[in-house]
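Taking the form predicted on its own, here's one chain by itself in structure tokens.
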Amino acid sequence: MQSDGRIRTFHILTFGCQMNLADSSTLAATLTSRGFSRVVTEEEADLLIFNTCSVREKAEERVFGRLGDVVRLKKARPHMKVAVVGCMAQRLGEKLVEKAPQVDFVLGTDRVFELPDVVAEGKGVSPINTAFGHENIDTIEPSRETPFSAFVTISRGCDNYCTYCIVPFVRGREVAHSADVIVESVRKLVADGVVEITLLGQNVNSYHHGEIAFPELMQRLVEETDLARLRFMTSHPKDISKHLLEVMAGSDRIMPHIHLPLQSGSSRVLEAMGRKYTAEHYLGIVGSIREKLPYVSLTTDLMVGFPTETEEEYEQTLQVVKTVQFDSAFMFRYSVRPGTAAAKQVDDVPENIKIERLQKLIELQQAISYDRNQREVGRVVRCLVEGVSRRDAAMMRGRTEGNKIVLFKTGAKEGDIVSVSISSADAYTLHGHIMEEN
């Protein structure tokens, strides 16, 4: 069928973190409300959207690799338009089009949701726009990918400026949604069948709007909504407060999971990273968490090979990991991000040393994750059923209160919250069977 050149359908490719997933869901809802139809494949799309990440060089390389495939698609569908939005668009701007001329629209992190107007070629709308300053953050409605769970972004941007991190430069300064808007958004989602919500922010627990800080927001969500399960990520150690832990301990509807990036076990390296805490301070926070929340799942981010990191300082990271006993971790080797303060330093840890350090760290954490998961064996846990196992259609996949994946035989449907008796575990997954409800 010959196309008339109009943009009617869209497909979104998402790269990066939960914030990007949330933005993609909201963008899809925005486009749909404007009359566009979402399609399953790239080949069907009149508008192909890349929602991008710039946290690491490899993330940008993946996008450029996929953009190379677009040349073939545009030859087959000459009317197809390509949009690159989000962090990578913010960082590169016009340079992105110079490197990938097949791209038609480039919208930065504060301009993502203006895409429908850009596509419609509204008056005065530029196809390349990376200006900061969304007029009203509270006009951005949350959306979701599943009928029973949702991400709700409570703040955008970051004020911390860690020396290795590009996020403040591509996401801008921190801006928060009002607490009233967040509470009302959660109410609407619950009324529409959502049972689990994850609050998102670059540093979610630094949330502050007027007189409301993060612990007060959490308390309001527990008291003023009927949400069954509440989560949040990602936390900054400097913003974990006694009040927050008391709020968490006071409600079984707040899930006992805290993602608390450590990055390094060396206080000198942490200072060079601009992290605003020491290793000793971090261990003190962990002690407070485990005192207030006897059953808690702690996860983290770890980086090796930061400029000037010595072998002794790397060993300090291993020692802190052994001491804390994280349930799981995202682990990376340092890579230079142009525009950051650390990029001005010599990247003096050889790549082969970074790889060796990372591999040893991964092996250590895998062993710890295995041991941590063994404590689940024999317990009965409450799980949100997320769907069928990706590897075995006879098994269902659920998520525990501690954010662990559990597999069990079918007998429940997506969105159910069920009790599962854990019979075995490896480093990554729990296995069990559904208990009969009384």
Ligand code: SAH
Given for the second form:
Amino acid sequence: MQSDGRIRTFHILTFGCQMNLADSSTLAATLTSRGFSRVVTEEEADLLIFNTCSVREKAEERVFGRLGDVVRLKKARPHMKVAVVGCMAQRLGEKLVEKAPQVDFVLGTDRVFELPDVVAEGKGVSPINTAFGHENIDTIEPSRETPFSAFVTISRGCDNYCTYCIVPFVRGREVAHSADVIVESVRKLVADGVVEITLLGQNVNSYHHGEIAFPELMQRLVEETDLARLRFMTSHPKDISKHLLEVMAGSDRIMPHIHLPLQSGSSRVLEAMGRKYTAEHYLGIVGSIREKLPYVSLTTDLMVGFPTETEEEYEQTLQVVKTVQFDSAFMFRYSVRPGTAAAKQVDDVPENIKIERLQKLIELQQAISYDRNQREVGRVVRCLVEGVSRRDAAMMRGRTEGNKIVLFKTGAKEGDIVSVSISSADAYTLHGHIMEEN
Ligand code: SAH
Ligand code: SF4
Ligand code: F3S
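Structure of the form predicted in complex with S-adenosyl-L-homocysteine, please, following the form predicted on its own?
Shown next: the complete complex, the earlier chain at its head.
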């Protein structure tokens, strides 16, 4: 088909965390409401959008790799436009276009939703804009990926400045939505058929708006909406309060899952990372969580090879991981991020040592995840049916209250909450069958 050069269709490639996934679906909704239509392949798109992540060097390299392929796509369809938005756009700005001239628009984290105006030429909006401005975030609509589940961003940005982390630089300072706006968003989504909502923030537990802190916000959502399943992430250990655990224990509609990044098991390394807790303090928090919420799933983020990390300090991480017994973990090698405090230090743990440390940590965690999942065998768990399994079309995929994936034979529809009897498990997935009456 001959193109008249107008931009009508778009496709979004999303990299990075849930916040980016949420932003991508909000962006898709915004573009759709402005008359653009979403297409499933890059080849069909008049506008190809990369919503990007800067958290590790690899995340950025992946985007540059994909941008390389775009040159060929643009040759075949010269009217095609390419937008890079989000964290990498924020970090690199103009430099991104210098490195990848095939890119037409660069919009930072607070400019993402201006893309429709930027595309509609003649509005005088700059194609490269990385100015912050998320003070008026209450105008941003919540997003949903499926008819039955949604993300609601409750705060944006981060004030913690962990020494290794680029997020405060690319997301700006922490700003919270008002509780009234959040409650109203959740009510609307529930009225529209949503049964599970994940509250999102770089640091949800530090949520504060007027008199309302995170536990009060959770309490209001439980009392003032009919939402069936409420989740949240990510939690910083320094902000987990007794009050929050009481609120969680007091409602079976708040899902028993806490993602609590540990990073390192060495108190010396934690201090150098600017994490504001010691390994002992972290273990104390885990003790209080498990006392109040015996069935809680605990997941974490871990990093190896932070500058100056010794073999002994790394062993301490293994030790804390063994002691805590996390349900699962995201594990990373330290990656220098220009401009952060840690970037001033020499990246002195050799790459091969980082790889070895990571490998051994992954093996340890896999064995622990396997053990933790065995504890589910023989139990009947409540699951939200999310869809058909990606690997086996005869199986459905659900999510337990503790955020584990369960596969079971078809017999329920997407969006249902069903009881599943767990018959076996590996390190990543539970297997079971649906119980008769639900
Ligand atoms: N806001 C969340 C997570 C942000 S980034 C939090 O505070 O926990 C997600 C994870 O990426 C971090 O928990 C950390 O483990 C990892 N990460 C961040 N910066 C990194 C870096 N420079 N190198 C390697 N991993 C990093
Ligand atoms: Fe990064 Fe630390 Fe903020 Fe998390 S809390 S986003 S790791 S600076
Ligand atoms: Fe990456 Fe930005 Fe999220 S740097 S982890 S996409 S906040």
